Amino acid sequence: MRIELCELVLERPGGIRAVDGISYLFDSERCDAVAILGANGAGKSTLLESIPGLVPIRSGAIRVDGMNVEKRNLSVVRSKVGMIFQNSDDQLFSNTVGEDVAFGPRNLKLPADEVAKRVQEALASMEIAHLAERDVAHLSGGEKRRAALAGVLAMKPEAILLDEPTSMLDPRGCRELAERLAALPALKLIATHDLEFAGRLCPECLILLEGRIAAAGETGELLKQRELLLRCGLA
């Protein structure tokens, strides 16, 4: 799976430039987990949301396996790319966890037995099969995060985008999430300012500052550069 950003410019409402001319290639053959680091307002979330077409492109281009992210291609792009939002409550809307995980496969018009199989596999992969009949409103923060991820996994995406995935988790939950994500056979792009989590999971990272790439490379090496982290609001 390859996701290519080509001189990408994105704007927030009001014409505020959130991403300012970024070019970068994410390639699962080179690295299957990449951290996108930056302080609040650096453009991380806007960048992630633009990949499945949730934020319009002001100029430049995004290509998913060579396919331009544009209106006519969105259904195919979204079948390849799944997104986990920062607030899991924005993603969980069915009465039970099982129903929520089944929602995506049902929208694909899959046979009932295939939907059931995907739900079972996704719940098992997140170790929450016992929560299938649980009301989503009664889940803990960590359980909500795993349920949201199971819902994306049931779609069998080739890439998963995660926006601040550790924001509702305690240290143990962060470690467990990193282990689960590392085992997934998909390209993972993770927007975060949690440097410990990024260092544990992502061999490669890019650091954003005011919508531009301040640095990119091996995560372990970049996280040693204190002056860089200070300048980018990460230390």
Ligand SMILES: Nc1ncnc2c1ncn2[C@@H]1O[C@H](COP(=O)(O)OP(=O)(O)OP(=O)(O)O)[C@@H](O)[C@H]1O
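Definition used throughout: the rigid core is the maximal C-alpha set that superposes within 1.5 Å between two forms. Residue numbers count along the first chain shown, from 1. Nothing here was measured: the structure is a model prediction, and the numbers come from that model. What changes on going to the form predicted in complex with the ligand:
Two rigid parts of the chain rotate against each other between these two forms, and of E99, P111, K156, R172 the one at the hinge is K156. Smaller rigid part rotated by 13 degrees relative to the larger one between these two forms (C-alpha superpositions, whole degrees).
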The other form holds:
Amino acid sequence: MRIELCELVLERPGGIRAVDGISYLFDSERCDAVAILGANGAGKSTLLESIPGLVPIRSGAIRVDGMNVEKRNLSVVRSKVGMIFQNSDDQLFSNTVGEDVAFGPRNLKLPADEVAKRVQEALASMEIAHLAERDVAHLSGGEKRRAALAGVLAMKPEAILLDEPTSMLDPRGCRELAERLAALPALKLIATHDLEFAGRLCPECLILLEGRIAAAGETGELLKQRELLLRCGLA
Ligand SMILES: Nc1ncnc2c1ncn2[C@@H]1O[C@H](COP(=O)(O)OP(=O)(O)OP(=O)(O)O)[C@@H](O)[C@H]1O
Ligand SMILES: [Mg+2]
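Can you swap the form predicted alone for the form predicted in complex with the ligand?
Time for the whole complex; same chain goes first.
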């Protein structure tokens, strides 16, 4: 799986240029887990949200396995790329957790028994099988995050974009998520302020500063560069 950003410029409402000319190739054959780091407002969420076509492209292009992210390709792109939003309330909308996790696989038009199997597996893998009948609105923050993760895992996407996946998880949840993601055969792009999580899971890393790439390379190497980290709000 390859996700290619070509001179990408993205604007938010009000004309805020959140991504200001980024070119980069994510290639799962080179590295299947990439951390996207940067200070608050650096453009991480905007960048991730643009890949499944949730932020209009001001100029430049995004290609998912060679396919341009544009209106006519969105359903194919979204079947390949799953996203975990920074705020789980943006993600969960069904009445029960089980229904929410089933939504994605049903949308892929999978047969009912396959949908049921995937829901069961995804709930078990996030250790929330006991929450299947619960109302999503009445979960704790970390339970919501686990439900959102289960929903994306159930779709078995080729790429998963995770925006602050550990922000609501307890320490064991973080460790187990890292293990689960490491074992998952998918390209993972992970925006996070959790440098330990990034270092543990992601061999490659992209550091954003004011909508541009400040540095890219080996996570272990970049995280040693104190001056770079200070300049980018990471230390
Ligand atoms: N919905 C929105 N409407 C207008 N401006 C927005 C919106 N979302 C983000 N922005 C602006 O776009 C810029 C990039 O924001 P973004 O959310 O991508 O940053 P981030 O790196 O994800 O930050 P954080 O670490 O706080 O999550 C910021 O200047 C932000 O104020
Ligand atoms: Mg963000």
